[in-house]
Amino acid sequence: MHLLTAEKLSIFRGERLVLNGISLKVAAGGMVVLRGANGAGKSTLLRALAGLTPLAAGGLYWDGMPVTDFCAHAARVAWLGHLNAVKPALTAAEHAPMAALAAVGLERFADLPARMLSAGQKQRLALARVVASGRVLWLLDEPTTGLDAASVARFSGLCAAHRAAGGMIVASTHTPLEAADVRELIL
């Protein structure tokens, strides 16, 4: 059973102290939703949890051990930033395997170049890569941006399945997510 712990994190973006003294825990099967106004530090916190932004203070721990080897930590993390990183020239199938495309309802677009997809379909394609990663910890920055109601419901189902298999999720969102036993951290 895995546990990610962040204790008293302080994080700068440039010269500005964005977060100070932030703590959270997420265990296997758990989900933490980050909420707050634009600029409150949700993306900054996610980047720090992924090891992409250095900590000014505090500690990040995996199963009680300090995270010092960020290459090993990266092997646990599926990252979806606020930019979906979909490559326009690649087909949907070149981004993710068919099972993952089916999980997000894109299987019929497998051979279509990503540049032909709508914004919501590109977001679903980015989510398919997260699903296909097999990583235990999903760090998701505004994962429902551009999704219609049916796609948000499908995403909620994917989160529930991931958690039921022992996965962990930390996500920022302005959209209400239907999920059981979700903890919120307001920034």
The other form holds:
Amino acid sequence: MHLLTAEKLSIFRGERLVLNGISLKVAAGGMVVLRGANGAGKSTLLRALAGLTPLAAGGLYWDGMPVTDFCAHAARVAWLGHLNAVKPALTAAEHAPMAALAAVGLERFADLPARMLSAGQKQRLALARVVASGRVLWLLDEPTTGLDAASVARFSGLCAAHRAAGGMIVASTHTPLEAADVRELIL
Amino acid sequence: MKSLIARDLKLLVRQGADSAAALVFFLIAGSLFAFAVGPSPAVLAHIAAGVVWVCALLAALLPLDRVFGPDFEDGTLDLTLLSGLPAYEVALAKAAVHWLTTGLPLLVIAPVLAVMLQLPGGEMGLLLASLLPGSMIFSLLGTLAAAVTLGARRASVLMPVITLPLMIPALIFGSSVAGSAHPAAAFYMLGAIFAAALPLAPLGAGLALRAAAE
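Show the form predicted in complex with the partner chain, please, because up to now only the form predicted on its own has appeared in this conversation.
Every chain and every other molecule in the complex is listed next, the one we just looked at coming first.
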């Protein structure tokens, strides 16, 4: 059973101290939702949890051990950034395998180039890639942006399935999510 | 790393115009010399190897802003860095893709330009043999510069300013191979530059990528 702990994180973006003294704990099967106004530092915190942004102070721990090897930590992380990293020239099937496409309801569009997809469908494609990654820690920045009600419900189902399998999720979102036992962190 | 190279090659093949632009530039820039210095075979033969080298260098610079630029802008770079691959391997893969889509095609069409510039037939082999490590050096150092200028404003101005001084040693030794009575010495220097760039450029580029992704 895994455990991700962040203790008293302080993070600079350029010259500005964006986050100061943020602590967070996610156990296997757990989910933390980051809330806060635009610019409160939700994305920055997610980038720090992924190991992309260096910490000015505080510590990041995996199973109680300090995270020092970026590559080893990266191999645990499934990342969905605010940029969806969908390549217009590649087809949906080239972004994610068929099973994952079916999980987000995109199986009919598998052979279409991603440039033909709508904004919401591209977001679902990015979610399919997270599902397909098989990584234990999902870090999701605004995963529900552009999703319709049915897709949000489907996304909640995917999160529940991931957590039931022992996965952990940290997500920033403004939309209320229907999920059991979610801890909120207000930034 | 192989899948990263394969994906990038697939992307570039589907957007073929980007890579073709460098080749067209290479041929046009090279043939302009024949118009400017006159059609005298003696003069052309004398400058041919140098012209081919300079044009290959400039053509290799053209697609550099596409090496990391699109990935940086659409968030793919974050995903690549989080793929579990060390950053220097990502940079090495990008350099390999740059060479396969720019350096290798340049090598293939370089003889056309060389013949047009009246390069003596006996020197063709030497020219191509020097361009092989030369184009690899261009790709490695170019990738380094592309990574360092990533996210900077006016990156397209900054990039040649950083790259060209690094590439000048390779240009000096490489262009002197064809036509030299003793090409071995210049070859050794080219080899030394390549041997230094192969580990160091991806290492530097990897560090720059991590910094750009902060």
